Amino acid sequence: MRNVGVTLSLFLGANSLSVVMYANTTNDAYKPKTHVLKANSETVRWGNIGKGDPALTVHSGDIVTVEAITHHSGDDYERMIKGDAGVEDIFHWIEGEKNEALRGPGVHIMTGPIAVEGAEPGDVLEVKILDMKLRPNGNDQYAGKTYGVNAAANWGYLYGDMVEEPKKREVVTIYEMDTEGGTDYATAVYNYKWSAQTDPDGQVHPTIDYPGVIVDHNTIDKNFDVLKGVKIPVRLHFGTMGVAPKEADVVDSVPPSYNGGNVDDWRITEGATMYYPVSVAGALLSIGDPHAGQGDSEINGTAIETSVTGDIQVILHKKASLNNKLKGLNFPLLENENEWVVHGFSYANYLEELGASAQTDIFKNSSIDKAMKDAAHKTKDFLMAGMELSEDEAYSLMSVSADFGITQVVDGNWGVHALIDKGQFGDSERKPVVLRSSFENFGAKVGWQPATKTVTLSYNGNVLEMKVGATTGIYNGETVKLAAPISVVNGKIVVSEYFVNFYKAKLAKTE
């Protein structure tokens, strides 16, 4: 460690006279197929995450570039719909002519479903989120910007419990972001109080009660003096993602459940992996409700609802080969470099527990107490099965190190999550592996620049550059946040197995 440059040069096999040296490899190439699933009226469903004909069928290991559109685009037509052919197609609605005529029973625009070959009940579907990018608006007047909506809506936690009059009011705030990521924050542009809107079929909407209504801006008063000087961190994530449940054919997209759906956890972002229990043939994965920013609880009704394009990889784990963490999985489980995240709800499976009228009754029966109890039991069970702890050990650990938080209180089936730090288990949960051999094993080239202590990974036309200790890297010329910094241990560059599996997939994507 007295001379990190020399030590790493020896380890990486770099010639100190060369700026970059790539290793030759004869290993079989890793080439998952890449699909593109665009969002339009033919590839989305509005408000339904149940069974249905797939918009795309893939194999385990395949990568999908998927477009996800916010159902709140109509709150500012000029900034969020105009000029974008896909979004215009989805929202098209004039008198007597309405694309996506079936809007319900929920509200979210869900791209898919995506069927996975060979998926059967009892299996587990792994979904890696490899990349997320803001969707540019289509209006040249606002070039380079993406817009999002926060609605303090009638389903918000404090609706009717405000101090200022009118106490029952809905307020829409429009946020602006840099499409290319030149800034990592959102700023408020203006807000307005919702006024009764008349849709093209003549139906009046006194509140935000139906998806896809285009707000007539001649009927609202805009307040541009809002959140001046405040910069909201952009945390892109999918608010609603999950597989189809077995209990019903048509399923409201609003309440989350064991199959995922509208979990609304901002940690479901680039670098994270979700695990979903499969209960129907093909799994039928749906993706939508993209967000640019949200706090735990999503208290006033929504996040910053925006449109996003993401890259995901789907991996099927068959029932017979599940490890202890995934065996018997009955909830949406999140993993990232540093944590496991367990998701609990007021009802673990509300469709089964509440019976025939479950999809309406759930909105009258939510409880944080029930969600906390559900999350606690799931966390205890996960620690016992996955970490092989006794019940007393698990219960103690939950109290002294697990962080329980309120995921959301606005989606009918309220949520509580538990964060379990991998680091407390040592190498068993963050197993260190040697960077060079791990990436060369699937055909990647590894380069080393001693002067800048930079490692370069090249594969399938993609290039990732990372400096030792840095939290960001350069991927195909763009700055990206790394899942974790690369580090030096005993003279060798090491990363975690999670790091390798994530960037193996990201590097394999075909443009």
The other form holds:
2 protein chains.
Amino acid sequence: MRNVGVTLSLFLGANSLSVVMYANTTNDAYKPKTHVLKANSETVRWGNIGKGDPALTVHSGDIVTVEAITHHSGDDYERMIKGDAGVEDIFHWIEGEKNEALRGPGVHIMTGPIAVEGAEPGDVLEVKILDMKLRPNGNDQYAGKTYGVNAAANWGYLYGDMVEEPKKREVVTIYEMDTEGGTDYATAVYNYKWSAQTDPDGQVHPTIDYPGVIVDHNTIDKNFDVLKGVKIPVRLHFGTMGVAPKEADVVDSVPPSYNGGNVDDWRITEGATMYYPVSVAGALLSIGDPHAGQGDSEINGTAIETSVTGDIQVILHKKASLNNKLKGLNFPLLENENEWVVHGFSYANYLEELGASAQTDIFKNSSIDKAMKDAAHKTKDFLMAGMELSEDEAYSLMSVSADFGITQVVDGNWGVHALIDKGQFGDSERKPVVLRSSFENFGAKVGWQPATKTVTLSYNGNVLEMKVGATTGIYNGETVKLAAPISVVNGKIVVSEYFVNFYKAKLAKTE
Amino acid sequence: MRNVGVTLSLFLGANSLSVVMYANTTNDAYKPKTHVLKANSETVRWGNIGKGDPALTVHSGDIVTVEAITHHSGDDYERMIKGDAGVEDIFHWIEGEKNEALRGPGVHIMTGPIAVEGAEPGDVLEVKILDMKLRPNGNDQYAGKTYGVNAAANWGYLYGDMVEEPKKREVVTIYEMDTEGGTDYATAVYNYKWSAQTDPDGQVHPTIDYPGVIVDHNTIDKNFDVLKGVKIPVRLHFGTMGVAPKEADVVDSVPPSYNGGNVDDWRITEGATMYYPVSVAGALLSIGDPHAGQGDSEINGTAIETSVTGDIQVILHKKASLNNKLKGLNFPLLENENEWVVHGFSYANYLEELGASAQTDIFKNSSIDKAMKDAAHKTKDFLMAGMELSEDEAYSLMSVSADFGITQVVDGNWGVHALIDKGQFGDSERKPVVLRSSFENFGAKVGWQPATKTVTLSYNGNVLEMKVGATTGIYNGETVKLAAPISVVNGKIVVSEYFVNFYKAKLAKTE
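Switch from the form predicted on its own to the form predicted in complex with another copy of the chain and print that structure.
Starting with the chain above, the whole complex follows.
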């Protein structure tokens, strides 16, 4: 197949729009392989995102349906473990028998690692998040619901700095999400103050210091009068996703770094694309710590911690062919339809900067001020290299339009992110392409119903319906939020190149 | 007039919606007075937001059309001063003759102060921003445009920390906005490196250290190859607005504090409401430092600094009648249709905390970490008092849904803000009311065209047209962004109480 890019200019009154049309000489199909990576005690590692034997090996372009399980499931065994074979397997721990006995220094249950054929240090790994779905709980008693945990934990930002007594308290709030009605909010069910828990080996845990301990509900007081009438918008995302760093073998899953990991940005959600610098052979991608809702800062130590199944596409960019945005990439970069997001940390590469004791020292050196300095430099560098701006142009632009936010203040290596609006760069960052030819190009069927102004994309047994101007579409019978509404320009449906690449991958998934 | 509030429940399938309908026994009119406060050398103070003789005195409920002028106008005399009588008057400075000779320690041109009749310490002053318009420049040569300045200044976050030489450079970028075509973006025109400027009194300014100096364009090199093709979204806002603090007489306009001032949050825009704690008799509201665009952090030291004319409504809330959100308010609080925004600073009240040398010491103690701590406590306190949550509920909710951002890192007393989504609280924070009765209640005429689903609100010679579902409306013939689209619920147009109060004031303005 040969793609021939032709740039047309469509004149619309005073506005002109450059549109790249792809003509293809043959309609050979786009057929990435779809893998399924279920979570169980064989396919997850607990607390470690370092090097290790792959749970799965894929080729660039492949799609993986990956199960991610929350490490907080033990806070309500009945609602979050019971009846779910995978979760039961991971959490299985009786005296003298513990499936996940091998622990890293961190807390998260990480599915993987996934090795990517041919990935080498200096390459960049792109991960598109094609789909995220709450994992229904396995207990018939709570059918149709998914539960999540928010723990105001000892590593929270205001721990000990409270008004009410005891100031040093940990409080677990259980949240509920509807997995059948398609509601997009979470409500609190009850909360309880953490009391000392004894694990199956007889060790007592006076604080939340070891995930996997099943809380004995006979030892706690449940308070059901919590956040009545409050409906928290669901923002499904992976709290922790990243490749293995080269600097250490076993790596704590808690502090994020240049390789990604526990970035805890709620924008790492369906429709987003992450780019990670590869520093070990195979890249070794780990995925975990799913969240149903989190604010920028994750102030009390956790989000709504829940279990999620995602579809991701993994694309390897070789060092020699990196574009200006990815060349020399030294941080986890996020892209979505509307934004680039730069992630800075107190230490850009804490394992290297803090040396042999980095994995303990990082928790003594947390600072938003340092993270802001890192984010500021990375943002300027990104605008200069990626958008080909002079230093003065980049610095002015970030002051007048980039929004800096506090990603998290609870993961040791604290985070500040910068949001860069793609729209301000016009066609250069949101390249308009004609929908029909773009999708037909890789073999999809494109239908159009003029009466309802609805486009139907069919490929590989998958069907996506989108109505002009609508913010949601229908994907295989289910309502989904669209990356962007589609619009008509001069008689043609025009979308962004990002949009095409995203839905191309989504449609390519096989069951 | 007596208002009788009746709460109805409208049942819509599984959902119910409580709607407060106002019945009024007489249609006596709502007639706040409209004042005009032009900016000239008599009505502005330069660099000081402290106590002082009022430029205007108003009653609670009054509307003020207030002109605000940027202190950066001297960076391009031809585009930003020439031909504008008010600006020329303020900037008039020849040897031995300087209209604004009396300067505070700060930099901003502040219009006011506006005294509010009956305002006393302990009260809260509400300021609704009803309208903001770019001030067209006065030079025929540049008709139909407004210009703005972004200065990468010596107080910028990366000053001296640059890649290119000289690292310690200040660069001024001139931006252009269209005031006729209604475009909502800014484009860069040219930039130049600041060179030493000599003021009319013979003093040399090697850096940007004294606003009001007219830059001699014979001494600079203009570079017109700047940010080509980049269109920056316009976010008109007042960078500096607030009441006089009680702790000092002359107060630097640069560091924001509990009384507001240079908060530099771009959300302080049309449609927003600010609440300030009053600490001196008359409140003494000052307004200035208008911006056409700024990112969260204002990283290089300035925004797109331009001149703007706004309509504000000033409402006094007496101490004895404050609701739970305003009782004990100790920071500038923002509300809009969708959010509450809490503002924290490195020092919540720097004048009190840092003592006699506060106005110099604050610049040595800037810290985002401190500002985050302040914002975290204020947000928890606000949720507890304002939403009647327990401490555990508030702390959990902020972790799972409040977004903390970096307001600015360039104003001495650095800022962190928290965005609290009103929608999550349902009707309690976004109280639905029936549009027709709410507007008829104060004497407005409400029209409805079924064919086009358009509501027309007429009052006082002002007309607002809104189509169901549309994000923009027509106000007196001009397209305006609506606070929210209107929607039909059970055959009635239902909007929020906030919406009604906002448009009620907007319609009440007289010419």
